[in-house]
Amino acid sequence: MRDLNVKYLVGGPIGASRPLPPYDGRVCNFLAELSRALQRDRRTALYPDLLSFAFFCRKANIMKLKKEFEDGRVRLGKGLAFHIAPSNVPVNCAFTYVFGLLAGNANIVRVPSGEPRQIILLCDIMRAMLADEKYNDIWDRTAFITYGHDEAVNDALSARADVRVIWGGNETISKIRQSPIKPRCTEITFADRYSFALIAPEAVADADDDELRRLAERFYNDTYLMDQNACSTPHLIIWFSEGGEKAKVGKQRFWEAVCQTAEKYDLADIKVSDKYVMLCRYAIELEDIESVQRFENLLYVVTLQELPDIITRLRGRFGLFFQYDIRQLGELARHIDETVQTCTCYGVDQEAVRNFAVNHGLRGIDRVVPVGSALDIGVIWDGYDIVRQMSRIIG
């Protein structure tokens, strides 16, 4: 690794390091201290995603995950994990590192290009912590790096890896897979995914003003915070209802509240123009648009008479959403393929949605979570039990 054309943001070349058991005490203590260090630093408050990461790493959560992980089996990390982090959600590079560390591995993490500010801050804090000798074991297992589109680096790191984790979509996966891996290397890939929201409009109509504001804020966090770029962000809102006047009231209340919340959104001129061009393109390409409702430039809502067979065509950005009405969950079955990841719910029984996925043998819907939790990444993601897959059982 010393001869590779890479820039180290944290750590240095990783040599041979022995795997640790999952949730090793040294790792858990380091993550708890990292959480405290991030929360103490005033700069972290500028980055909600980094605060969420700090909250994930807190001691209570790590101990909870450890308890859930333990099943009486003896496990050990696989060795060296090579992570290619996504560019659309910068803080994912921190989460994938933590998953590898919790599994007992040494970790080389390729940070998104452009070196996002919150990741530079994270790296600054980590470097200061890892300078302490008590974290030598963590230092030996940590490298955050950046490099350009360099096949030689991909080849070298892939050839060494015992685990390769690829985030960033189908194109990235295809490119990285041109670099061979060892026969026993475990590969985990996070392909392009699509998500939607399932909302009962009557529940919105019945919500008091405070609850409606909270709902709008949670929906804003799921969508606008990442410009609708995250794989778990809903683009399509499915209204689950028998219809009627109350349902109409609920829908209108919802969108008006979302628009009001979105007034704090950084709606740059380029976003306005891109969103308008996108709307015009859909008006030409989609045959089943019933109406378009505009709430100033902050929010466009496209109402559909019918869903296209491939709902993943329905993708918005910067506050462009699609909506459609159903009376029964079964109406969605033929539209759910393996690309569908997250269903966020409000006023809908989440267990009923899970049962719907099971009873129909759906290849999609890996997560069913409340509105506001779309971006809450965890050790189970995209249907993977990540820490278990990055470790091995000694039977």
The other form holds:
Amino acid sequence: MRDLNVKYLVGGPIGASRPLPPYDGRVCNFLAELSRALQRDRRTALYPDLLSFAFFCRKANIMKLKKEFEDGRVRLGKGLAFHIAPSNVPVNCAFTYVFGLLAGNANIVRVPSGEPRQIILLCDIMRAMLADEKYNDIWDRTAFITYGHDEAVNDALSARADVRVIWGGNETISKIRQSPIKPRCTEITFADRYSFALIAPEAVADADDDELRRLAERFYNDTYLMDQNACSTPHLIIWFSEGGEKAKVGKQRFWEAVCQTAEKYDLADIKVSDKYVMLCRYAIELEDIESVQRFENLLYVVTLQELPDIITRLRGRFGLFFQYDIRQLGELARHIDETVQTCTCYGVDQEAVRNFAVNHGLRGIDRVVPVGSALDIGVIWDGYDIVRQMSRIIG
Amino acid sequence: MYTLDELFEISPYALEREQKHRILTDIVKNLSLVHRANCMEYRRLLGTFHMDPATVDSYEQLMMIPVRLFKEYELCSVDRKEIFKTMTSSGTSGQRVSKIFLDRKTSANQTKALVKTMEDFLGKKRRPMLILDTKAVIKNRSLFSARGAGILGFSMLGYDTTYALNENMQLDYSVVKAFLEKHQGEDLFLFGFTYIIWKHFYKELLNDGKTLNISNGILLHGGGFKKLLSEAVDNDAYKRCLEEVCGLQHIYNYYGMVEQTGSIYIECECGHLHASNFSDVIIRNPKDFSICPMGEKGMIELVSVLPTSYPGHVILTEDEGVILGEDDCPCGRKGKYFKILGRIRNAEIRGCSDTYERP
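Following the display of the form predicted alone, present the structure of the form predicted in complex with the partner chain.
Let us now look at the entire complex, which starts with that chain.
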């Protein structure tokens, strides 16, 4: 590892370290203090994503997760985890590290080449904390590194890893997979995914103004906040309803409220241009467009008469959505393939959606969450129980 | 109902606001109907947006085609057999380029409009022409790059066309001197691209410590100042520097794009870019695409009466600009005059895309 051409943002070359049991006290204490240190540091306030990470690491949450984790079986971390973090959701560097640590592993996290500022800040804060001898066990298990397109590094780290975690982009996954792993190595990959929302328009029609505003705000956070570019961001809104006048009112109210909330969105000129080009492209290529509603350039809504066989091609950006009406969940079954990840719901029984996935034997839908929680990452993600996957059972 | 042929009879900068609006609406609206009938992609666009050109009462209400669509689709409104040349925008390798399909009619109209517009600056008499570029760029006739097409298009305006740069993009002093001696005392026409002139003509003269006397010439150049920004060279500095090395006093910048060849916007003696009778410029507010009032910056929409073989008559560019005035430029030319502020900026875009940035 010493010969590798990498830069350490925090930690150093990781030698042989003993795996810890999941949710080890040393790890939990460290995370609790990390949470406090992040929240104390004024610079953290600049990065809402880092703040929510700090909130995730707070003692109460980790204890709750620990409790949910414990099932009476004896577990131990697998050893060394090598994480390739995504470039455009910077904070996932931090989450993937914490998941690996909670599982009981030593962690090498490849920070994307842009070296996102919130991750640099996190590394600074961690470096200061880890200087304290009481965190020697954590220091030994922590390395945040950056390196260029260096296959030798990918090869060397992959060859040592007991767990390899590759965060998204199908292209990245195939690239990293060119570096072989040990036969017993567990690999977790987060591929390109597609997400949609399922909303009962009557529930929107019934919502009072405050509730409507909150709903729009939550939808905004799921979508515009990440330029509608995250895997769990919905592109398609499925209106689940018997139809009728009330449903119509609900839909119109929803979009008007979203448009109002989106007033605060930073709609840069280049985004307007990209979005308009995208709308034109769909107008040319999609067969079944009933109409296009434009709320200025903030919000484009494309109403479909039919769903295409492969719904994952219906992708918006910067506030471009598709909408389609269904009466029965069953109508969706043939459109859902293994790419479909999150279904965000409003006014819909989430358990019914999970049952729908099970009863139809669907390959997609890994997450059913309320509108507003699309981006909330957790230990269960993309269909994986990540901490369990990164540890082993001693039966 | 006005037609293009009638427009060709009018002096290129003579139309005032209302008359121009009437004439352009007639012609451009009709172009929309023609393209709807003949170009599948254009028809689908209008259909999706429920837009019927027959019902609009101003060309300002017609569907804007974003220029990027010409990179993604082969937009064509005539039978492919009618296409006699395809122009492409000059992009660096790997970039997608615009493809513009020309039939004889569109191409002839482009040339006609260009000649007509330029006459206003050069006069009717043709001048000996010096091109500040290399001949190599036009040798491949099968695919016309914007650079090659520009050179060929403008060559129609002069005679004894001579190229100042050799195949290696070096200034060929002997050729230039011979040209200048041969046409001593005559009014000359020079043409080239803003950056190429700067790098391969001005800089070479400067480095070699040489000067030329071309004070009896008019230089027309286009292509944009983007690459010169790093050297902090603006239009005024550009003019000053060129005058120093070769005495050129009449230097005109122009703005135009391969998607609307023929209808170009030339800078007048007052330093303003002008729309001629053949085209118009509309500034759009990015918030909602409403029309910006004079003096307010926004995205540039360009309208041209010329494209009949492809639906490029109303396009939305990725440039930013501002209208400075209309019908009242001190140079005497009618129509809108404006300023280009550059390309719309690249924004940082969030989301889970690939971990690996391609080199």
